[in-house]
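Take a look at this single chain in structure tokens; it is the form predicted on its own.
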Amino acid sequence: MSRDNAERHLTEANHSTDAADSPQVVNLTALAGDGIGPELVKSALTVMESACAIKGVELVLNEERGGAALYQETGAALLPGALDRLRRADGVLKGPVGLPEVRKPDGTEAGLLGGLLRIGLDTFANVRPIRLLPGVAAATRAEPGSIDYVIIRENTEGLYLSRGAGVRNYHAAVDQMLITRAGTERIARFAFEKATHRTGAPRDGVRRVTCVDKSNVLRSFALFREVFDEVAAEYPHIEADHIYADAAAHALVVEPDRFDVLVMENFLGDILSDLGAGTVGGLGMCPSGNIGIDAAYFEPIHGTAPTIAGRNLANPISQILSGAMLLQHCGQEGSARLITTAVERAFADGSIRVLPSGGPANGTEAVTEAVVERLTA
């Protein structure tokens, strides 16, 4: 299969089932990273190998280090050939990274990979679904089930792409943002296969894909929704929509009904998937996906919070709903199905409460426990 018709049939390999010639196996690396990392990454582990011995699935499980801990002691983010390591497993289940006090001599936070791994292995779409559960308390009046969307971020270009390259002095300084013609072809391509496998927006049931630009002031944003539209007519049973920036900021709050898949440049999507975090519980809630041709890594969205660390305070949900993310992307729909089902339950009976602080009533552990004791074929 060429490059091309492997990107435009990406998601689709992304929703396959537990057919009978799935994968019975799946070579899992964990990367735990810093702060709280390890112990959601553990809690993640326990409730995806539970899951998988209901479903007779094997992990077979390789750990790599790296972040913030690792550059510390060595100056880099990552040990030596640990890009080609992580792309050759199924997948990749990642804890956050970094620590405040770990700097570059630029006074730039060191160790963190989320530029190292998106370029290096060119994991171009970021996958963020933002969804409200029953028996989760939320900022906003919005009821459970009116909140279902995914914002797919483009992950290699961007204002991003900036990190690290931008020129200053004493009086000015200036990054650049890069939108390129084929970086916003596949990734446009990859929401309007996103699409193709969901219900639709939860207020009409369309299959509607989103595109937030500011292409009223920009010219890179312009581009992008040009060649968006292009794409769009490829799609004529998908319904495309536009929207700028700050309205999408607006109505994700007040209107989120609205939405079902939702594409964008990589910096509006880091504020606005944070953003609908907090209209569905917090950041703790929401799980992601950097998923490229051949290598993805899942992660959640939030940071290592250290001084909680090893204090059985952290929200393990986002990770664990990672770990289910995996899963899927792994063609174990089965195995996926039965975590995001328990944490559903667990939610709904009150087994699991998070504070208003964003941690858990009864802990990390607590939670974890939840879960798997609702895990059911």
Ligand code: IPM
The other form holds:
Amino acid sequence: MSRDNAERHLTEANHSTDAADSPQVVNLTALAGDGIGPELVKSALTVMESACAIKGVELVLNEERGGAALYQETGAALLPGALDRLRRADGVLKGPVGLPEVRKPDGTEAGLLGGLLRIGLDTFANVRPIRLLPGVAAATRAEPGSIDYVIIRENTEGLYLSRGAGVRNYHAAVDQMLITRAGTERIARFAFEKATHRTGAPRDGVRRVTCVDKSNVLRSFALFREVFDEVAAEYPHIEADHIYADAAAHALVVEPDRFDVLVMENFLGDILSDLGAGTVGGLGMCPSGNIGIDAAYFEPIHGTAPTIAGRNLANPISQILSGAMLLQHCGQEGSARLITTAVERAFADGSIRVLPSGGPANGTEAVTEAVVERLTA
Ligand code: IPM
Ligand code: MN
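Other form of same protein, the form predicted in complex with the ligand, not the form predicted on its own:
Everything in the complex follows now, all chains and molecules, and the chain you saw is the first one.
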């Protein structure tokens, strides 16, 4: 695909929100996953079906298996042909996967799908919105509205390209970090496109893309920053900003309102998005999208919490908001907005309360009901 074409597809995939032109059928594939995955996905599908029904949109549901339980059964974390089937869906809703006891001989977890799906589907942009909603008790002091940024985590290279491919013997191990010009260029462009469609940082309303790296220490990050700066020059109406990753960890806690869009390497994005989640009510609040040119899947940023699985204890908000992101990606802006507004209302009027443990005070099903009740045309 030519660069122009890729850019156009990217922009459309990322911002195809014109409901008037969009089809009224969404072909959705659900991959329920392990641990708390099935109950979260069930909750999100209930909310999505209700929202779509209100908007006259038909959700056609397919199911795909994947994860640690499947690996235990079959020796593979995905079924044959899964990538092709996932590519054919308009959007994929994925629950968390992995079980701590299901390991490969090298000690890493066997049921994880990050490497398989992100590389296999080339979903190079991991979009992680971090927003503090009114009525949510957060661990840090911040006004609702003052934390509203999105982390764009590069998803196909960086340190995690070494997943399962590092070298080790008894004495030592090495995992290498790969940064390419092409990979950095497309993720930087994605970040600037994202900023174009947002309203700027809470502090000053300035549209800003912050490049997070350690270019003061590593050559790989110096290349990342150099390419970022080249792409930034194509977007003169958006402020290009830089911060070292260690300082970013500090700033995301003490002055989160300065951030609008942040772009970073895979491993840094993994870590800093969990840090961000800690400032907005925990991992259970945070959705994500893995976006490529011809595939996209949406999932919570947390794991499978096997110790609380099946007990109506998990917070389904991350999965529900992932469902809203999926609908928005499929051009169903109306249904997506119904869901996010319902979630906001349910927190604001006190009907959802998240305990310091991260679990909802009244259980998973009560959260689902509270959101569904607040979906109004
Ligand atoms: C994430 C997760 C995954 C990752 C794990 C579970 C493989 O932490 O999506 O943030 O490392 O990317
Ligand atoms: Mn993670």
